[in-house]
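One chain comes next, on its own, written as structure tokens: the form predicted on its own.
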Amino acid sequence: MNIVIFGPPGAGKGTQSKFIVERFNMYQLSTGEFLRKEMSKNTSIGKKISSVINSGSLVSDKIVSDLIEKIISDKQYQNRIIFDGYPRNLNQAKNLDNLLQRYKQKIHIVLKLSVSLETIKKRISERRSLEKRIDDVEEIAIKRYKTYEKSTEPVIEYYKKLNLLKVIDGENTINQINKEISDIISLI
């Protein structure tokens, strides 16, 4: 099974997906991990990922495409890949819905984390006590709050219409969004 996980910066996707994977023995595709680790190799690629990142906008989809294809091919990942971050518009979702059916694979489950934006804020600034991350400035993760609702608002229906969509309470605790989802998957 193939799944999505989606929600703003700072909502836990990366501390689900995880669990997601130990328990259901999924890989995790983090686009955000892929992107920090090439910053702090500090190539070229990783100085623009990190310019565009800083100024809170989105890394382009070519970058971030040729890294999903790559997994999507490899056969000890076929069905039991979970999208952390990926895809971010509606021209990612196509493109993923390519790739899957080229390696004769698809979505099985989206799951969205819904969570406010002061939740964020809050949880971004506990955050930055115990790890630094470039993305943790308040002002940076409100306009990347927003560049992702207004991003994402098209994929989120286009995943809705393919009745693929769950909506998960992001406000809860991490163990009570851990066994809600837990219990979702375990229904596919």
The other form holds:
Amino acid sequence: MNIVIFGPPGAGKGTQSKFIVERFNMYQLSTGEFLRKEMSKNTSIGKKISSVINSGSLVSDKIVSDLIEKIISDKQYQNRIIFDGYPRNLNQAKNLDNLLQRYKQKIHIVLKLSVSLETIKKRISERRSLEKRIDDVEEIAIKRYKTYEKSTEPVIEYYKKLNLLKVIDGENTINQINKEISDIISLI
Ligand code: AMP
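Swap state to the form predicted together with adenosine monophosphate (AMP) from the form predicted on its own:
And the full complex, kicking off with our chain again.
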């Protein structure tokens, strides 16, 4: 089974992915984390990635595609991958289908953690930051939320049409969300 997980920053995607990894013995492929690891190596490709990420842009589809192909083609991860941070656009979504097909796999389910902007703001104010003024933190979070919504919308639509999409109510408690996800995955 392979899963794609979506959720805006602050929705608890990290917590839920960790839960799925442990409960269902899966492997989390977080492209952001992979890229940060590559950056820290200080190789020529690492330096290139650094400059792109630090400028706030997306890394090229080719670089990220090569990276995920390494994992998809590796037998030890076969049919047990959670894609986190990929796909980020339609081109990547189609590329993911092609890659999985090449290695005789597919996506079984797409989970979308749905949380309102109001809740994200509330969570931030409960977790007051000592270093920054709360307004700054809130402003950044709002911007990230809107960027996330806008950029993932076509990809979410793509999976909806393929009947793969499950929307999870991210407003619930962590335990309730765990249970909902478990029930969905157990039915696959
Ligand atoms: P994240 O931790 O998922 O927010 O990713 C951190 C940064 O890595 C992003 O801002 C992008 O620059 C880059 N990145 C992560 N995933 C992708 C992707 N699928 N395509 C292009 N760039 C990505």
